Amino acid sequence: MYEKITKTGENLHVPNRIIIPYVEGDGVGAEITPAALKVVDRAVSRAYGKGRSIEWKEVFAGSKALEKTGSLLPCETVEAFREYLVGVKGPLTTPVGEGSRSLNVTLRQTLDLYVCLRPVRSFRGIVSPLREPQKVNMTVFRENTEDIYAGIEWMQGTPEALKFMNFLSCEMGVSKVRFPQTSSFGVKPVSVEGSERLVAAAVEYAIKHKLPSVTLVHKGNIMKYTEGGFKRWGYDVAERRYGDRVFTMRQYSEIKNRNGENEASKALEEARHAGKVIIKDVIADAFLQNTLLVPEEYSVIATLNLNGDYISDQLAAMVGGIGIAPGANINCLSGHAIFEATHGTAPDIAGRDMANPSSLLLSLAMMLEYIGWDDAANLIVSSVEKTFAQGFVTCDLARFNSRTETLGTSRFAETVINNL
């Protein structure tokens, strides 16, 4: 009998037999979602025999939901998640500049899925424009309901624009409107708790696996009370709640302030000795060069959802492209989780068995993760390097490596599940 993961107090409890819902998703998500559930069950089965196993239920959004209910995404969909908990979603197709809202950020908000966790890491035999790509392994922890992406904006030209610019000329005394009457206005909301939760779970996640730092990324000298307050309040809950398992750039300043920079210097080397986590920030553009100039410096990153946005995906392009980049959307506190591929749904090569499977397949090993099936997740991880390391790779890691074999979806997703 198959069962629902749940969820008390801490901690997330699963049975050996679960029912996980998906959504197959739109364009090449018809192709490789079928290929990665394959992958995953073979992986399952052979790390533990018939002692666990995954019931795949279905779900619909985009395209296919349209067709089958006449809503992109049904109240059903959405509870299903709410309801199993753990969810997989393949690429579903954004509107750009008009239409309806992103499917994706809808379900984030609507499960409040803070978290935007990406993990990014090099393989054996994938080519990169770096010299060096061994030396970039981040994970990045992205703001999921605030800033921009929290959808509060109005047109130019309409009702809504006049007023909202009425009120900052002749409520809040703004004059910095360059072009009033044609401009669109957007509202960047930045909380307290938002920032907090957010950090805190990088932070963990940082104690937890032994990384040595977290770094927060903002453009507060800019933005001072939205980004400036996601450092601020950042460091705050760190300093607060983590008390001598961490220490921060903070206080570095103030004891460099008080009695030096030697002391200051002489502290830092005492936490790092002792296995703190050292929280620092740094300024959003400075970050992305230091990237590239020295990405060993950087483990784990807070950020907000914008600068998240920018900078997972450089630094996916840094080890070969988005589509061997991994995503999950979680909420730490209620345990829903939906993983999902990063990349979008390729429209110019769908139905052609082109699309690469592995965003979306270590994806579901980060599930696998996720869920305590370490062992699965492991096996997933391993094949997919060994393939790689093979020569052998789908379309899109091929064009900057001629030494490679290129295979189709279905053929690259066998040959994962022949190295397992």
The other form holds:
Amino acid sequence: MYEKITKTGENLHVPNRIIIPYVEGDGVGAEITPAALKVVDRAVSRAYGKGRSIEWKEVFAGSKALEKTGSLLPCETVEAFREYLVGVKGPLTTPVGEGSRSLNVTLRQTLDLYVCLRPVRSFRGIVSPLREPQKVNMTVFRENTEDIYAGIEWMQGTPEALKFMNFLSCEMGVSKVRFPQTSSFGVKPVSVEGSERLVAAAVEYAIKHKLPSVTLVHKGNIMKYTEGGFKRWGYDVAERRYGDRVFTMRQYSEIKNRNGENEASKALEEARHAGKVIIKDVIADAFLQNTLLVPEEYSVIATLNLNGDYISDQLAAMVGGIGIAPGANINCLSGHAIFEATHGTAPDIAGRDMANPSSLLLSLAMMLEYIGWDDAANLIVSSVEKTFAQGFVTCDLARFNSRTETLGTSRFAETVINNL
Ligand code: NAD
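Form predicted alone done; form predicted in complex with nicotinamide-adenine-dinucleotide (NAD) now:
In what comes next, the whole complex appears, and the chain from above leads the way.
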């Protein structure tokens, strides 16, 4: 009998036969999702024989849902992700400008999936724009529920925008809006709790995986109370909750001010030697430059929603593009998690058996690791590594390397299965 994954307290309970809901997705979703699920089934059976297996429960969102139910995101889909705790999602079309909000953002906010987790690493055989892509090994924790992405905005010229402008000028004494009558407005909420839980998840991940540092990436020099708050509350939670398992650069500065630079450097060296996680911070623009110049200086990254969106795609491009970048949206407290393709619906290649299934496939490997089925996860990752090293890639990667052989979505997935 197939059962649900559940969580009590800190513990995830994963039966040997589990039900996992999935959304196939729009565009290339119809090609990559079945291909990736098939690889997972084979890897699970390879790792555990008949001892473990997954029943995939299809739920609907996007255009398939609209066709079947008249709604882009039916309640049953959200409820299935809530009930079964762990789920999978292919890419979904987001209408630009007017109309409904992003389905991805709605799902993340409804289930309060506050961590967007994006590991970024290089693969042998994949051409990168960097000279030394093997130096890139970062895991991005992007805050998923707050920031300018909260969806609180008003179009210029509407009564709401004019009312908001009126409130700003009459009640808040704001005179800095350059064109008050024709401005649209967006609100950027960043809270203590939201920042702390995201940074705590990043620090815990670094401690668990014995990683050297967590870097808080922010624009606190300009947005002092929102991005600056994120940095301050990030340091606060790291020092308060993780005590002697971390050493923060704020502590470094305090020692430097009190006892001079030599003492501070000595304390930092001792902390490194003792295996403590170093918590540091950097301004977002400098960070983006540094990721290209000195990527080896960064390990775990904790950042706000908009910064995290840009950073994740840039880092992905540094190691081969979003076609191979995995991702997950997680609530570390409730255990809810949706593992997803990080790219979009790729309408330009949809329906042509050209899409790279690796982003979703590597996300599914993350899912298997998340539920503790590490052997199956490792099988998938090493099989993808082997496939790339053999020179088999999809068209998105082949265009950068003439020595590879281009496979379609289904043949690529079959090659990965053969390499398991
Ligand atoms: P996109 O990611 O769909 O495509 C950008 C480029 O990357 C295209 O050239 C595409 O062919 C290529 N590409 C993407 N995935 C690929 C894959 N697996 N294999 C090979 N090549 C791949 O971004 P876009 O064109 O800006 O957006 C298209 C739609 O997807 C929009 O509606 C957008 O809102 C949506 N979108 C959804 C998500 C999501 O569901 N998480 C993420 C990004 C964009």
